[in-house]
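A single chain, nothing else alongside it, follows as structure tokens in the form predicted on its own.
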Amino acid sequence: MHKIIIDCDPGHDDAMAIMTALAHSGELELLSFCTVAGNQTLEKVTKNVLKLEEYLDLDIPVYKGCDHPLLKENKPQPAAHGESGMDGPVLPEPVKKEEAISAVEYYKQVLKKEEKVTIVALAPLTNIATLLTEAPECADHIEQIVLMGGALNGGNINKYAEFNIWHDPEAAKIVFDSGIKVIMAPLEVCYAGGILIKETKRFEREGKVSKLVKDLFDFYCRYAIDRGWDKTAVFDLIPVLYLLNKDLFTYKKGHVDIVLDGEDTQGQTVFREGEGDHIALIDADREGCMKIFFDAIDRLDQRYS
């Protein structure tokens, strides 16, 4: 059993990882969501988790995190994600509203509390770059830290690099430096983890989560399928399987410095196999990625029948 904080900036893909968390209750127990400046600003983000528990009835607490990046402006792109930041289905407007402390705050609290916590990081790391340079006693408490984000090869925001780092590169120095384990899914393990958009279908059904999986799939896939792709990744949602079932992944053991500087390489995560503790996750079974993410939606829809 694993004690996981998800860290997102939703995000269709954080919330079909998120979904994926909460069908695995056994294996993963949520304590909680902090949010944070990404793929669209800290306010539409945080909505964005109160209305998934809203739609789902959950009551796991939300932590607003931080606005912007450490030194970077924020900047937001719409473009997979819409203005919203989850485009696409209609959900109710939240009643809940998120916790009275920051995330920051919340971390060093719970951190103390707790002996170990796995930190599901499915954002710029700016929360957790925060906590690291005002608390660094808490790293002692942090179990791994499992995230999306790096490439390998080549970038999906600039020529390098991946976008949550290239987001706040300071933060993902920190975060990479830090000692903690570090399990990194880059883009390409994403790619090759993805789903066929044909297999998207299997969500036009009667149950209130394939629902709501189907309507997060007719945006989210607009963008692969604009560009001629027959599948598409769901970034986020490789993080979660990692720690379901590893065996699924293969990995390198190495280094990852961070680059801070250059208009085609600033973010971009140099990978150095062999020479530290960082773990690089570079290819998927695929279709065993999908079975868990497949059979997790309809666990949660016998769940809400």
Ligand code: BDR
Contents of the next structure:
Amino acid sequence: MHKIIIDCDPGHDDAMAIMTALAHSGELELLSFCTVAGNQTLEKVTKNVLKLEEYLDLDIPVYKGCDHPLLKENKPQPAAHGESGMDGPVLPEPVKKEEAISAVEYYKQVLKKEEKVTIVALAPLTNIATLLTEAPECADHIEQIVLMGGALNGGNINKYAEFNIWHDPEAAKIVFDSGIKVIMAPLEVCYAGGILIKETKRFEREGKVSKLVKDLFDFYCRYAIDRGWDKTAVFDLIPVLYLLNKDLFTYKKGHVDIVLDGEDTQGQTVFREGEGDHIALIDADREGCMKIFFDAIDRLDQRYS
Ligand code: BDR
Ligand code: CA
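Let me have the form predicted in complex with beta-D-ribofuranose next, following on from the form predicted on its own.
Next comes the full complex, this chain leading.
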């Protein structure tokens, strides 16, 4: 059993990852959500988590984190996730509110109390870097950080960088240099473990959670369909799937350096194999990944029927 905190910026793929984790409450004890500016503004992504909680009748604390990167300006991504950050589903206005303390304050408190916590980081690493700067002793209580971010060959936001790392490269550098065990799911493994567009049709059926997943995919897949692709990565799902079954993945050990500047290179993750303890997931058993995901949504449909 892993005790996990999900640090996120929903985000269609963040939402899929969250639902998959919820379906596996026997293996993943989800302590809380921390939000951070990324796909959209902090206000919007926090509202999206609260909307998911409302729809799924959850009572998991939500902590609002950093509203901008350490040094850069916010650069939301409406082309990928819409103006709301999670366009598509029409969800109820949340009644529930976020907690009174900030995500960074929460991390400080919870990590004092809990022996070892896994952070599942699905967004820019601003909250975690701020925590490690303000309270470096907390690092001892972080079992591992399993993150979606980085790219080994080519980027999705500039020539070489992936969005989460690019959005706050200074924060990523602090996290990768911290000495904490970091497992990185870069773009390549997310593409390898992606969903076929035709497989998303399985969610066109009865079921409260299938309905939500269908509405999310209807918006999210437009990007791939417009480009004639038959498959799309569900990026943030990969760290959760890794925690549920490591055997689905191959990986390499090495050292990740973060490039801080350059139009083509800002946010690049330069991986030197064999030279360090960072773990980069390389390849995925796609069908095995999808089986866990589909089963998770089926399980939630049953839970809410
Ligand atoms: C990452 O960026 C965001 O748009 C997604 O939610 C994911 O975390 C993919 O590059
Ligand atoms: Ca995300």
